[in-house]
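Here you get one chain, nothing else, as structure tokens; it is the form predicted alone.
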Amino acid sequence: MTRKDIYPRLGAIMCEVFDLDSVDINDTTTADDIPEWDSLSHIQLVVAVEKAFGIKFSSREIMRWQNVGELADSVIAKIG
């Protein structure tokens, strides 16, 4: 699976947690970039990447991210 892959099924998911229709996200989108992107929604956007792709991430990996771009990374050397 490539990038060109996950970001829309990112797109699709943050748009759930985040209650939105619709989100634009790039490597170097924050949660500074989206209003509703706080700490809670964060625990629970976590959860529905690792559902919806069948993975866990350590808690050393979840506190490195700084951007979607490194999540993205996270799934697909998960996922292979």
Second form
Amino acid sequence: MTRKDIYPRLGAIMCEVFDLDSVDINDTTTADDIPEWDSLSHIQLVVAVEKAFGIKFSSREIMRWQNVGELADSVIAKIG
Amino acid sequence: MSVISWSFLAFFAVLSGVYYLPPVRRRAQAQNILLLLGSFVFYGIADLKALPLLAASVIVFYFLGLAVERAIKKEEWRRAALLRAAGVCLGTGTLLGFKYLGAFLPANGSGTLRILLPLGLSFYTFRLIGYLIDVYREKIPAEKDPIRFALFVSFFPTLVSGPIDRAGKFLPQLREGRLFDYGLAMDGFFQVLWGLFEKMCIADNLAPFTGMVWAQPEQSGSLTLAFTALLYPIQIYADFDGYSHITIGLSKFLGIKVARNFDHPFFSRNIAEYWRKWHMSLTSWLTDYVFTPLSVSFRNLGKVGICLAVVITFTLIGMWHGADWTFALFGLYHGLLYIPLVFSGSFQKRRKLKAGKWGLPAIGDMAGMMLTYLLVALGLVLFRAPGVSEAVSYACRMLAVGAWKPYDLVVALLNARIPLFFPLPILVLFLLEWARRDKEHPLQHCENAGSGKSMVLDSCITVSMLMAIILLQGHTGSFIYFNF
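Having displayed the form predicted alone, please output the structure of the form predicted in complex with the partner chain.
The next block holds the full complex; its first chain is the one shown before.
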């Protein structure tokens, strides 16, 4: 599985959490690119991703993500 | 050495004059060494006894940063986490020791140990802890150049009272030599002028009146107490925002951009928006290093977890101000004000402010701003009071609307010798901030820097601001946030 396989599902989760009609994400997308993505909605995004993929991230993983690509990498590593 | 003094002006003039002289080769290194020496001279003059602590902190965290990075590269996660924890404990331990030890020691003839709080300790400790955590989280590489690292920690314009810069944004600016940028320098100059106007024409004019009322509140009438409580947010804002503009402006003159500290907080429509705009460098620091880790840990508790993280973070913000219950309750009060916003979902909503009729805010927005201002003013009664019982007594008396007597207020204003024009600079502050709310400061206009048109405008702004400062200035006092 690659990052690109994950993006459609991640994009749908982001639309729901950030209350957006559509969102354009790629490897380098960060919170700075989406005004609705702040410290609080970030936590809601983490919870929604964990629930959708049935996985659990460690605190260190969550703190280390610099962009959507790294978030996708963590998901891929968990679901194998 | 206060930033508002002739001695500081002479210091800054000499330093900035030499600053742009170094030859092209090794310009960055020469400028960094000069700024570091200047920072240590500045700090040594201000608080010589605290200089060894600053130097020791720089050395310890420089090596800790390198050690954390080395452990991460070797994938020794436990060792990296231990080193980070050691650094965080050392920083917070030093800070808590100095801030709180005095509160538990009996006062002697010359006061308690609290008076010995090293100048700027909170602000440079936050910079150090943030740096170490960012290296641990692999957000930035450890800084190898000791001069650059020491300058990041002790950069003199922001050393004493912030803004609290982040290593990831500050350090890269030190890697290249800085050439004189006329547009940036002029923008910095105007920002300094605006800061001086806020501090000298607003904060310094209000300080004698609020100081007199707070010295003996039992001798003032209810209306005077309410009026003072309403003025205090403006005073503390003009004082701290003024200071922040001066330091940011001075930094721009040196070709360095530092973090923004305020974004017109009195145009906030709820308390969450207010804290996104007030002392932003501290609140964003606490968001990244306290609120986010807490909310990650509590994430399975849903909105209750968010409320818990908010309340803990705000109580810590309050306690950071000092070892008094009033400060802890001040933080708790703001944390509790968030709870309805979290449950209603308006915590997150960010609506851009739009002008309504006659260019003023829409009625709904205005009502939100006024309510937020009243809540902030009420919270500051706790912040300003010497004790909890005094704060409760003050609040009860000022809220007794039936006992409001305009005559008392007039007498109090005359007794304090507050200048009769005092509402004028406040009006200028609010009107200019509203009109220029999309700018970093109201005098910002660097689009045409260097052009003939700009020269005329620059001269007009300079002359009118200097005239305003000379004519309207109060008695210059120290900055409120030097105490924290």
